[in-house]
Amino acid sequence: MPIHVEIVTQEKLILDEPDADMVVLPGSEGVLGVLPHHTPLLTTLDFGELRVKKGGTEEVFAVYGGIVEIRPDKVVVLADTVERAEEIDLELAEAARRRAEELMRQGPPPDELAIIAQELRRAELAVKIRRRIQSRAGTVRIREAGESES
């Protein structure tokens, strides 16, 4: 029996996969692996890599917080922000990371510190995930956005 996975932001539905085999989520208390028939759970998400596995393919996302509802037959991710890994522009993410690092070195005003620290964390995660999927391209087939499984 597969598990239905939905990834949603305030703006739109990002993924609706009715036949996933497994979901790996960055829970606030650690990484969660979710298989069909999982015990019901409602928890918060941390910044991290979210993976949806189906057959020999895997869809990878960078998720930046949110909540997840897990039921035995369905996983609903309500993400604050999410990006498909293959859509992350590595050059832009690296540039954002460099800018945030420079601002942190300059000693930002206290009211801007948390915002800059979060932007740095977000940029570092985007770079890490994009590089990881590039290096794994030969070992796990990454399904591109909109591509159906053959």
Given for the second form:
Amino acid sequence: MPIHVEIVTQEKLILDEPDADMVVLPGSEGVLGVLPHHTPLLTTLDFGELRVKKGGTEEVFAVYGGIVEIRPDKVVVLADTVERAEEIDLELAEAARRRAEELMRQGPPPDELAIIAQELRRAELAVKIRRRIQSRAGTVRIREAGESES
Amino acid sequence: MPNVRDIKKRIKSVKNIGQVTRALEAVSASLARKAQVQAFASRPYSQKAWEVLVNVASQSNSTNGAPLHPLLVVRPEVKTIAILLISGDRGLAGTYNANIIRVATEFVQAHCAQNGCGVRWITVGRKGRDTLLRMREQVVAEFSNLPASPSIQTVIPIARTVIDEFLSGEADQVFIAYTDFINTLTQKPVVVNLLPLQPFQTTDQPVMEYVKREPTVTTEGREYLYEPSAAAILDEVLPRFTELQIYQAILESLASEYAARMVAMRNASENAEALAGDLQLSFNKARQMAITSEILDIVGGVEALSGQAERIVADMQREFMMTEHGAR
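Since the one above is the form predicted alone, can you give the form predicted in complex with its partner chain too?
What follows is the entire complex, opening with the chain shown before.
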């Protein structure tokens, strides 16, 4: 039995995949690998990598918080923010990371510390996921950003 | 009768106005469509978040009866209310701004008649803010100059303000006044409950029109595991859901504003056309009149001159006769 995976944000539906084999989620209590017939579960999401496996391919997303509803036949991700790994702009993410690092080194004002720390985590994650995707591009077919959907 | 040149000037300016209104009509039409599409795109999240919310809330209700999250607590006595009023930044939208402000203030009056009368306003859009300030109402926060197609990021500070108002106890209940987009010709100003969230009262929620009411989906009696806890999940879902409700209300209002502006501008363009037609007629008349009077002048001049000439000739003849007589 396949799992129906939906990823939605407040602004739009990001992914609707009716026949996934497995989903790997960055749960706040640890990484979850969800196979069909999983017990019903509601959990919050951490920043992390979300993978949807189907056949030999997998789609990778960077998720920045949210919740997920898991049912035996369905996984619904309500993400705060989510990016397709292929759509991450590596240069922009690197630049954001460097900027955040620089700010951290300078010792930011306490009221901005949390925001900058989060920004840093976010940028680091984006860079990490994008890099991994690129290094794997030989084995798994990855759609480049800008390339058409077909 | 105004002169020809003045009328010509007016025709030109009326036609110019017509062009501007026609352009604004086209722009508003496309923006209205965009806002509609955007509101529609956030529908899946509303649906899912609502399901989760009802699910968790019903489970918490069945265990100990006490709501799990402060945003779900209905206060027994409502002393002060807060109203989030969503209006436009600009006019030229027919009765759009006037309608929503009127409906909101009427709601307050009706509410005041029943309960005490503490009202704190939070406004989105310049028009609402200005009107309320003129009425010397208490405006505790205002947001204006929103982008033409706002993202959820734009809405987060607004939602935070609203949630703070409620949680700090400044307001015991929060309402949202926005304009529901029905179609291009009809928009309905409404005031509905925003906080506390009432998962079992499915009417009167801005998002409800986006949520399909499927009893099978929510009440299957599925026992969920919560990680880390139901409260933590509500902590995540409730603020997001509130943001989303405000976001959708703003998009609905924007679609309404643009639609109202489009209709107003279409009327204006038609009026400009009719006015230009009328002016053209009076221009023709005035021109005709001017020509006629010029001809009359010439004819009259000739007439007068020719009469004068005859008189002069007659005088000269008479004079001549008299001198002839005198000479004899």
